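Shown next as structure tokens: one chain only, the form predicted alone.
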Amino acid sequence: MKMVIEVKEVEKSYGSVPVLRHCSFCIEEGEIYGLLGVNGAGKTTLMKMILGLQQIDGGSILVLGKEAGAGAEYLSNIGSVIENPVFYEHLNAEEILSMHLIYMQKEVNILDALHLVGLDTERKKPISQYSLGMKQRLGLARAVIHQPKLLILDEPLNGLDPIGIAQMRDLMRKLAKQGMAILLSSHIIGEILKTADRIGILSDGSIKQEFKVAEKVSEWGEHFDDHVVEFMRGETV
């Protein structure tokens, strides 16, 4: 398989305190990646990084065999939803999706990414109108549009119903499937452990553990969550 990301020795600190730490990993494409960790361990910062929207203090980001915030041609090769996706409340979602690839110089067909995320027959209605789940599957289709091959997304399933989850999860294999690599962050194990191929667990600011879900879920059977939390501690069991 084609490697996406790579994540080498990578260090961020904010002053003097230290936030990432040779921090190392990689995804392949068609890979759906779980990035576990507590909340202030360093997931969203990471992420910023390898969009280029912070500075990397030492290692490497490489993104298909450039390195992170390398110009348009860089950014082209990711789409990101980071915490909950802004809008135009007045503007509806083909209006929304136009912008964006205005902005990524990008021609494709609106009504086909409106139909993955299952807002064709809504594309009309103002942003102010949707739920909040309309808005995250709205993020994206922005995030997708361009036909990234790497995706990015930041806790995307926060504040869903359940109903909501499902089609997030589904979304996530679905583009999967098609080649996309995804990188997912969350604290919550069990968002992590149905949609993931294997997990990252980072802790002290580094990932201290790496598996394939379907190994250890063998392994583990019902102290999977057990031995994870020890993980994410940063203990071992």
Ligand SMILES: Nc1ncnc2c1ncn2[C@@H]1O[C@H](COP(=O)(O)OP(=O)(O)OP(=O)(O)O)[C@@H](O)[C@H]1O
The other form holds:
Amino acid sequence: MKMVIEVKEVEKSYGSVPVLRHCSFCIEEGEIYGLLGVNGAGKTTLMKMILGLQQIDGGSILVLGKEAGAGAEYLSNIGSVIENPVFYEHLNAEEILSMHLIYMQKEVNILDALHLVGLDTERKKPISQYSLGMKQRLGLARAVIHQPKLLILDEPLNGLDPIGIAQMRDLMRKLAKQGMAILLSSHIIGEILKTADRIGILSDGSIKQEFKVAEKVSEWGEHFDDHVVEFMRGETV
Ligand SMILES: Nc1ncnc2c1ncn2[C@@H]1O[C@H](COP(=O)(O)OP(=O)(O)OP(=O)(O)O)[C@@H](O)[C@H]1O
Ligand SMILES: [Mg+2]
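Next block, the form predicted together with the ligand, ref. the form predicted alone:
Entire complex below, previous chain first.
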């Protein structure tokens, strides 16, 4: 299997406050990796560093063998939704996606992408009239329309209704089957459990536990959440 992302011994501090220390993990082609951690654990910081939006203090991040942040070619392999997606509010979904495709220098059918996230009938509405869940869906359409090899989703279920959550899960599985590597963060253990192939628990600045979901579901059974919460707290079990 081909490695899509390799995070090695990454260090990050904001001023004198350390956030990440010796943080390492890898994600293979076609794999969904769930990043779990308490508020402030450093999930968004890590994702921003992969996108070249935050400087790395030490260690290295490689996406398809290229150092993080190395220009347009590097970014064309990645799609992302970090926290809540931001758009020009006066534009509509079609316009947003066509601008993005110009930027990415790709020609892809916009209607297909909007259909994928269930926004085809809302495509002419200005974004200012979108609900939170509709914005999340459009953010996802923008993240995948240029067919990246790596998809980074920071709390993608935020604001989605139960149908939206189920659709998002199906969509992630479908994209992973096509070979996309997906890095997903969430606080909702149950949802990560249903979606991810592997889980990494970010605590005290590094991935303290990493496991295949299927293995631990059969080992821990109904106590799965209890174990995960203990790991998230940074306790060793
Ligand atoms: N731009 C910044 N400047 C200074 N400190 C920051 C900055 N961004 C994040 N931090 C701090 O870094 C730590 C990690 O924040 P981060 O947003 O990465 O956590 P998170 O795991 O995404 O949390 P949440 O689950 O709440 O989204 C926090 O202590 C936060 O206060
Ligand atoms: Mg965050």
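These numbers were taken from a predicted model, which means no experiment stands behind them. Basically, rigid core = biggest C-alpha set you can superpose within 1.5 Å across the two forms. Residue numbers count along the first chain shown, from 1.
For residue 150, the Cα coordinates differ by under 2 angstroms between the two forms after the core has been superposed.
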